[in-house]
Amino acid sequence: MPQNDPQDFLSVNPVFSRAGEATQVSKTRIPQGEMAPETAYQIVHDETMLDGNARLNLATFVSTWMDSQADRLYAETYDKNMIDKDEYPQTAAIEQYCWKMLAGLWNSPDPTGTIGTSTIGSSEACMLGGLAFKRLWQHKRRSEGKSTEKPNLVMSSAVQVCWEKFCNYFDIEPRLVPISEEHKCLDGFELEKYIDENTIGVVAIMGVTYTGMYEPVKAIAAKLDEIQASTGLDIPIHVDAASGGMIAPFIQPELEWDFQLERVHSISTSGHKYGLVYPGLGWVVWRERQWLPEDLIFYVSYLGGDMPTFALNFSRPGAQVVLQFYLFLRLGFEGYKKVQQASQDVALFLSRGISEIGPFELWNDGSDIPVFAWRLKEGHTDRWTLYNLADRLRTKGWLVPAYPLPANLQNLTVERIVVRNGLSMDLAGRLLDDIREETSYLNNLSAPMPSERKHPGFHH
């Protein structure tokens, strides 16, 4: 009988008996030899099974579902490099289509004449807006013969960590206005105490990461008008609309927060949040071209043409930009309105249901972006905390984070739910049942539960 070919062993034996899968694979060294592609696939596939179910992750703001046509486009364009605009001119054109559409959505006075860019996420988009502030401030100070040392940026203590990174990395003093029970976000209260001639700008957040609340951009702009009238300081606003930039235009059209306010120089958003695209994609747009200094733009020739680039990253995927354009065409204004309204309906359903469970008090209800937070009522119990509830929900697959609020309220713990496209009303009903069940379990404990502070798992 002829000797069997070794490859026959790989093809006829059951998958988990193949060479490579019958042994434990090293996770710290590249293997010396090769492995059948099916085997390598199976090992990696099985590793990822240990992750949580993305649809049940109510901590993340990032999109976890797209339709089959989007999946097909993704597979067709995953090899495109967004930076190589000479090789992929149509993808570059699609990028421009998108940010011009956003400029119009955000009421730019001249959507086709302004400027914007895609980014790897809204953290990068925020940093580009901040860099434009810093450079314009430096130009003005030098023209006046004044020092460009010690620039500062004013924002809420509840800003997402990307702004703290920006100030750290680019040598800017962060001036954090503390939130309080009376002022749950930056609303202009005592803003004059934080503004001086070295202030490069103010950040206003449309959808605070901690709670989902909108900061009232119009009120902040009005306060800055008062400060300019009394001091002469003309301070611009960057709106960090990572979430709200793709919510407010559709379901709160009466709200004035965008380029309708002249003091708003730039707006950033996450395409991979309520833009409904897979990660990672961000956008930043300037109200007028003059607010992006030309000396921040680089021109490179080594990709085959004289290409302008303004980004912290160089090579980055173009597929998500294509997906954003697909969704703008696929959904249109009315489609986005339906999707975002459905998410808000689910958020309001959940927040109302949670408010009716005895131990809980809402911090906000999800009527801004479809995100809300709640806390334990004072004096309700000393036997368990919201961290214990988060742990109990995790055993059923739900990731619902509990965490302390920022400085000035750090002794106050809240729990938060982010409602995204894909959390249906039916699934939300199941979640509410599980919260009721686990709350009842905790209330009936005869001894206190151990509790530790845990990382909130914020996503920008």
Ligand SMILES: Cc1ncc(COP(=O)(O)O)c(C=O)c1O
Given for the second form:
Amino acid sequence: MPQNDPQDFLSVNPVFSRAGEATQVSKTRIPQGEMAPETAYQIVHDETMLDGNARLNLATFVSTWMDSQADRLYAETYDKNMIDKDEYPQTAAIEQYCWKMLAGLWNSPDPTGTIGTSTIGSSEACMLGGLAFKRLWQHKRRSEGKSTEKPNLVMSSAVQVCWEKFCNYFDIEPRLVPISEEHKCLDGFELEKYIDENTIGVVAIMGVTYTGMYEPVKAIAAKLDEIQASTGLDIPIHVDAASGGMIAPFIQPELEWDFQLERVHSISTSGHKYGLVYPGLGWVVWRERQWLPEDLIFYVSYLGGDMPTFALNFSRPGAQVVLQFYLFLRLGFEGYKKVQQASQDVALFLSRGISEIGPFELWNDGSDIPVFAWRLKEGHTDRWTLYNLADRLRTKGWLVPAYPLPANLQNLTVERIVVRNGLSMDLAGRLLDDIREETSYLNNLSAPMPSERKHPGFHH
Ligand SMILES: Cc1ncc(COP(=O)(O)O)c(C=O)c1O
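Given the form predicted alone, state the structure of the form predicted in complex with this ligand.
To see the whole picture, the full complex is given below, headed by that same chain.
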């Protein structure tokens, strides 16, 4: 019997259905019978058609384009399971080549003697870094006969949500240092107030998700040196370099944020952000093998021996790891530098253009990672907000999210652009024209716009 509730059923277009086939399919119950592959393909294809245009999605950090050789390699390797080290020894070897290259890129004192792994993304990579901190701290506390009941982790209130998840899932107290107009990110200010004997580590972010700013890892490490001198507490740093880990080495090589700083135990990054690979890839590397406690490591069989693994998942696609290796070979240091520099040139062009329109004030300009945020100048208008501007831009296809900053600046709304490979200068020029036009439209409205709505599409 035909059902017409569009909540529950998808209709099958008679043009591509066949005699005897259903004309409606349930969205919530697995169908009893089969369907011609062409029909099923068309239905699923059409369902995804209403998703936004990935090239105009300036909310996401994640890669939306790779070249045709990468697409070919992807198609050749999407059947590989990363955990099957014994069955796919070359994919396992490629994973090792990649993290060793990253260890070198991040100035590890011994890139081949240390340890690292691929992950499904930065969230898993961050959690592995955090788990290593927790276990090391537990070992030390137990050896001193002290309690391990109340571990805490110190970080900015502007951390990505994966750190809040980590603390929640693994029973750790999150100690969030609030950001302010004077201290726009964690910079060591008043850090001593948050650290005690139960602190398992400090997170420093290279490329704060909300704004794109680098936290000054060197200054944070220096502050921790001072704290150690006065209290004896030796607190390690994990650098969440989800974006910056693949930007800073190429275009800010003078910046000391990585394993040059002894206090940095581990660094994570997203292969699928500025690593330029399709989604499903993160990396974490430890400065020295000793910073990943042995009792966290599991061994899987590999070429008649054992290979160490440390992961939250078991099965995971291996193709992205192969794609990362392809890009490391294909682009090399010089190629990555050119791609990242091109993105930064576009970010600086856009941030300058936006600051010159009039009503906007930049929070930062995209000179760290190619990401920047702006706010409405105080007193400019109470007739429209950045949410209205985001909505107006959406009607032209641009996805440019507006959202509140975290504690203690939650009353401040910003709008952010993430410039990725693929947002050309030409497209950026068109975007700037559209921002100018929509700003002028909003400025000329005779009645105030409806009040704000929640931040659509913000990746935090
Ligand atoms: C600083 C930071 N850390 C962690 C993450 C989580 O990364 P993923 O989406 O790869 O899990 C993000 C994502 O935006 C991020 O910006």
